[in-house]
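The data below hold one chain only, encoded as structure tokens and taken in the form predicted on its own.
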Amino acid sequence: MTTTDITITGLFFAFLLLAIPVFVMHKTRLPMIQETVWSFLRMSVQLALAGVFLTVLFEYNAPVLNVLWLGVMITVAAYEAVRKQDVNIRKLYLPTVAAFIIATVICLIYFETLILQGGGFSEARFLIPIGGMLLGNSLGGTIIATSLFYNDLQRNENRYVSALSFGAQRKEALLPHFRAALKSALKPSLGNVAVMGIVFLPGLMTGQLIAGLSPMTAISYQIALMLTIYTSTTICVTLSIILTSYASFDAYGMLKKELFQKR
């Protein structure tokens, strides 16, 4: 069975659909019409870009390049994750950053050797999506959780600091805030979970499908990445939670006022 290419006949009718969108941004004056199309604009442009690189990775499979966009791919979903805060990003960036490593690489590994059992962790057809699919969920719980948590702590730092005072060690105090940070994050995931194959297929099970993957080989796909996105998103979510709470209280436990000051 052959994929059928789509042309570029195909991506105009493909664009024509946002004629739809923007016709009930105008009627019900929504002002969305300029970063709809601006960002699907974006999009397209970068996932040109993405495809001939990725093409060249591909095609030469060198590990050393491999993970080095990788490296690249991490730096900016840290970055994203930190920018989308009203936090300043100088003092969360590298923690934010050792999480994502932690957890993408410790999944990656996870699942390329115990669950492929085919040892390619640093081939491109590999390394690459699954590595961008883990860091796209990744980033997703990140930005909710953090922002979370520190909003929250910081309305409601004189139940905290009354937590302190009556003994309660500064962990002890946070954990309150940090398990509404870390339900608030998984919700979604469990909730697309709950009614995948019935309500909808996900993107990956239906790229195979088309690919002329077997049905069953797909799920069996799909099942696996869901369990290791799933997994890596608790890990990052928790990481970034406790590596930037090291940079954002005193030596008193206190929450840093300078880390609301942007920069």
Second form
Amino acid sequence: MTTTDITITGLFFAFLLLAIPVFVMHKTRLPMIQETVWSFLRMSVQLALAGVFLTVLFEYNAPVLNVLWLGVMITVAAYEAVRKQDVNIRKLYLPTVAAFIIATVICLIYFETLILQGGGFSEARFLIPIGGMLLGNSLGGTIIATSLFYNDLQRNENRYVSALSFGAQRKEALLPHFRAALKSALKPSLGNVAVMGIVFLPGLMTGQLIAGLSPMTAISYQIALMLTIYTSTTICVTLSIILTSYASFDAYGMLKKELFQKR
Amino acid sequence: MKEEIIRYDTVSVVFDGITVISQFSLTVNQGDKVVIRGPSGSGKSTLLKMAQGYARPDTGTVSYRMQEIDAATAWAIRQETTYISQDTDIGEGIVWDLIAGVFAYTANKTIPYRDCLGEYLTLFSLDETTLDKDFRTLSGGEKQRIVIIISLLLGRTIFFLDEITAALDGSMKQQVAEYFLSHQDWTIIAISHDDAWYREGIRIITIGGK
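Alongside the form predicted on its own that was just displayed, please also present the structure of the form predicted together with the partner chain.
So here's everything in the complex, that chain up top.
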């Protein structure tokens, strides 16, 4: 179980790679140089802080601290999910956070107790990375699905109104829009799942392989994690749409337009 | 005295700070046939939407069967009256699946729509094969007729119709207008610019313009 560290010199060479995209952007006058440099600097600082923080977290390994950190991750994930849509954040923030908490907590508990049998729920080195992967993946799906859901409803308002006038309950009238949204959230994951192991080795597996674990261990982790992510995305999207819908419709069943005006 | 179905009482509609309809009043009793006309942007469609609670008056009130329309009554009205909007885009997919979908709603489960479907298709000159097509590939006129047929299959007797013959050809306009207006007991408020609707015994109301 030996692993090779990447040295400062190594990292320097990694950053040197950026010269190529920057050069191409410069030559083609693609105005993304500043954004590129800034994004990677920001990422490096964030990761450095995370490194320090995780070191501390793993050192102490205190359940309270772990759960607290998980809470921070959930809050940021929910904030991002709402921010990326053109919606009034205050109204939809709480329902989205609730959806994230419920989906992630259910799936984490399931993973840590039934899948990772005997594996510590209070172990920071299991809880934090796996929680992060569940959140990160649900986040992508939820952003796609909720924005598609509300955009679809606004663009195709007549379909919704027609359904209501044909006698549908609000739920029944929303179902086709929900179906389209969930499908768009899950399709990319299915695409990934289909080529996994052939085209690319996912991050978790790569990490475990580099850490010197046997490929079989890495694979079983990956299979279990993909299944959990798929499920947590489904729960998260479903709950997000159900819970936000309480805040987004008036008593007449009409979408509150003022929520979706771009500011 | 016939039963009052819907009443607009001094209703105003404001779009972006401009009053497009002010002090509009209208009472429609059971069996009445009313045709509304007026220039586009005059707020006609908004008036019609108020009948099922998709829009609300800025001032004034709209009542259904003597009761002011609020959120609770709006849901009940949607179950017993039919509103057809001028937008014929009602969904995606195969026509048959769209129709079956409407009759899968809890409220419509017991309606024997299959029995009359063929009859209506013939009445409005649609081929049975239309049912197997993708709704989006239909022409405007075909979509309009499918929407009308679904509404008729629901078997309700109060109709709020927004330009439902606009995309139809001359003789079909006549046929659809005739079909709706010939039912004595049906209550109808229709927005239309088609002459087919302007018949004897029909109340014609012009809003907006001079």
